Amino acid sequence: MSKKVAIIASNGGLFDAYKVFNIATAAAATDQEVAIFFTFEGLNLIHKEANKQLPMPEGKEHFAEGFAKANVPAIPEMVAMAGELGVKMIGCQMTMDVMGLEKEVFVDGIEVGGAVTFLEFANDADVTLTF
């Protein structure tokens, strides 16, 4: 039986989501069940535009040079790779309604749930982890 891992996703900072995705991809790749819940600022890691330009912490800029030099991948390559290795994306159904969201603004493959959707996967999980 594989381990499983949730994560809660609340901040939408470049830094916040190498942190989602490197551990996403991470326990995916160790055959490990992963659930993402985007919820608030954290859904930005998976708008299509808006995870191309998300912010860097002010003051960190220098580690964009760093981020190339190292070969590390662009967040959409990330969470391309998240879906690929079967990582469950989810977008929380109430916060997409007060920011006026639709599915369609999402990179393709996520689902759209409540909190009770994601309690569900992490009612269990071996790993649970907020950003």
Second form
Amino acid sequence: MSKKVAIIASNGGLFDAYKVFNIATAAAATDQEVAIFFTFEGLNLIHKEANKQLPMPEGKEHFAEGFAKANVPAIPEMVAMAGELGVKMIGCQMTMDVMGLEKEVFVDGIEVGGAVTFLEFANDADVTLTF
Amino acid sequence: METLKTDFVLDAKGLACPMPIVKTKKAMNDLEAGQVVEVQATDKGSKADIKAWAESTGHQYLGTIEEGEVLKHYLRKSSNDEAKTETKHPVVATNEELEKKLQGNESIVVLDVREEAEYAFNHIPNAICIPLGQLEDRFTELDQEAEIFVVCRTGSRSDFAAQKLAQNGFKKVTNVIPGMSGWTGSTTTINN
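Switch over from the form predicted on its own to the form predicted together with its partner chain, please.
Following is the full complex, with the preceding chain placed first.
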């Protein structure tokens, strides 16, 4: 049985996005089963438009250059890669209702579910992370 | 710098973590069991990452050669048939028996039938390197009368090699079990 990694993404900044997707893709590439539950601002990370221009933390804008220099892929690319590697991405239904968002505004291939959908996966996860 | 023969070279230069791992994973999917890949990366963290990745996924990490900025990692795709312990060549020796013979300076030939990259990072001093896949084309490099001890990693490939040698007129062939995976004697490596 492969190991399971359960991730909660609840913040919507650029740094948050890299933390989530770097760990998720690395785990998936290491033959681990990965699910990410996107909730509240975390939904920005899989929003088709918003995830192209996620904000840097205030005062850290100068890191943009570093990202370019280190040849770090853009977030939409990271999302696509995660999808290709079989990472399960779950959008939080409750947050979507509150924010008035439909499934169509999010990247293809995501699932929509509630807290229990994620908990069922995380129940026997070997690693659980919150970002 | 010497280049090692591999089945595939993956260029992951200039890519940041976790891309070298993601690319390695994808490349590995397309390889056959037992094949060797060279992963070229400039991400300094890749040395620890590739090693840890191999340990988690069950592939074999052979070693890394540093060439200036570039790290060349060598990996061998895991193969299930090596888990078997049953061997067919009747004449076998343990690692310890071989080590004793080497220490006693007996005139024997150690034939290492692992892939070139496996041999490069860790082999018995003076062992001859002929990968199993090339053995039949290279019989002439060996003396049929010599006392030949065949080694690989686990004793499986060397078993095949020992059988082939015996079928082709080699008279004194011994398969060493388990081989390099349990070898505690002296070794030579490319990374000195």
